[in-house]
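Given next, in structure tokens, is a single chain: the form predicted on its own.
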Amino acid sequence: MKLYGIASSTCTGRVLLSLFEKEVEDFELVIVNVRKGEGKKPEYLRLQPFGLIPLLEDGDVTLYESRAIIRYIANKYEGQGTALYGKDIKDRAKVDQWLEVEGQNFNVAIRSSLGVVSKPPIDEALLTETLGKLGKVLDIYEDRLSNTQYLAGDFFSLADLSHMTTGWKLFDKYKQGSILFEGRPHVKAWWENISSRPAFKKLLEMI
């Protein structure tokens, strides 16, 4: 198996964890830097005609798309490491249905704060504004953890695994945490957790 890409990444981080997370020891990591052009050579534009990361060749199987991607290493996998798509087939629905949330609401709104924060200086009144957008979906999760100790149930899963790479960028990196956790304590709670994690050390060790 191999996976291109680079740990710095957010998406290729998000496959890194779930291989570490499913226990996969036997997997390449080859570095492809799509900021130096490295995913615009006709080599890697046959295997993703996107020109980006990450991509996955195992066998026969080459994938693109960073959450088709934990999804199929859920499957494979599914009977080593962390059980990611929970037990049955209504969690494994939950799981897909927050997979979704993350990618089309908190992906969206997290990434424009990180394009205002990692371009200094920094745009106050634009970094309220995409914050106050990002609180809002936070306000949503504030509710289903006040029930839940994960997103798709008392399970870590695909779902909140999704989150880390970005959350940690805005959260912990650009320090925007504390604003987006007050009064938010169950969203504060369960990113103290799944950031403790033992996958996501060894990602960040990486980077």
Contents of the next structure:
Amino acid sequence: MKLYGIASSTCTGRVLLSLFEKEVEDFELVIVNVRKGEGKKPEYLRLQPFGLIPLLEDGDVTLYESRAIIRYIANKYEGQGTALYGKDIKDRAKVDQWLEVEGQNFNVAIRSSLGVVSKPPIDEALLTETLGKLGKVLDIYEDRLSNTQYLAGDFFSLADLSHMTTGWKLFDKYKQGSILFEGRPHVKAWWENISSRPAFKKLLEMI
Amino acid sequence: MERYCLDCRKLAVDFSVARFTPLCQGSNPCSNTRENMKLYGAGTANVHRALLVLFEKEVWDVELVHVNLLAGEHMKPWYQAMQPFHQIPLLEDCDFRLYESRAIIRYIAEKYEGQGAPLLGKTLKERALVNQWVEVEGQNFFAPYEAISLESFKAFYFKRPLDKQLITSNFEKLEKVFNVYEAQLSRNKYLAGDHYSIADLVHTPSLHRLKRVEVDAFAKWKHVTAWYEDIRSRPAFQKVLEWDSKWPFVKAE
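What would the structure be for the form predicted in complex with the partner chain, rather than the form predicted on its own?
Below: every chain and molecule of the assembly, starting with the one above.
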């Protein structure tokens, strides 16, 4: 199994997390640094026509889009490691629902904030505006997580996992994001819980 | 589970006065053998694709509940209690509620795997490729498509000219996506391979909408055009368009 990408990329990290949660060790990380333009090389574009990372090669399966790859990993290794997709069709539907929420609502908002904090000098007004939009999304998470321990229910799943690499960048790496925990104790507790998972600590060692 | 009266939209404390689907009344909602599926929404592409998967799976017993966006019904407490992001569609399968159209599509495709058109692929590999192309739609196609669709609607509704710059710049983003689709569809009949799947299904209503904004939106891509003609002419999609007339939603022309 070959995973093309770089550990510091939020999308590659998402896949690495799923491999670690599933206790899959037998894979090779092939570095493709898109910031250095390596995604645009013809031999890579043949595999991933958008020139993005990550890409997974597993036997005769060549797969891209991190949220598709993590679903594949969850399904392929269903019998081992952490259960990542719940236990039945309704659990899976809830996981898919919150994966969509992450991919559509959370991801757009957090990327706007990350775009501001990662390129100093920081435009404080723009930071306040982007954090405000993310805050509105997290208000809904706060309500949800006051009823369930994790997003899809009372079980850790791909839905929680999918938030961790972007969440880490905004909440822990760039501390400006941690202001969003104020007044959102359930989001804070959820974040502290999931970010203390061994698989996540293993990923952080690579970054 | 909280129930709201469909007539007065108030939280129902007395089930007998609230107009629910008769089959789901009472303390044991699914004791009946007949199921009832409710789809909350309006005539938008995302709602159409949820209806499309139901029809592909030959689930005809669907009640459409109109959430009047123009009247702000999606922002009302009775709707937000079910869909906290105040978006449409929302699916109610007896006592199970689900939102996000792509999640609804996956759920229905799996629940009714044994009937109607096969939509998910058979092997682990096929299913992974189907998921990949659904993600491609969600992460690459959807945002520029949505920007164009929304601008087209706003210009119509507020009776103002189209923001041509916005339309052009988003069509430029779609160029890159259509180039990838063209290459893929020159090698395969459908996005994920030889068989129609939810990866194609998620696109049908959006492409239909796109053509209404710009009739030649993807005319220059031969394989994309042929693929669209194929998926658009499926009986299930024709039925979606027929049902669309049941909702008095103002269409952006």
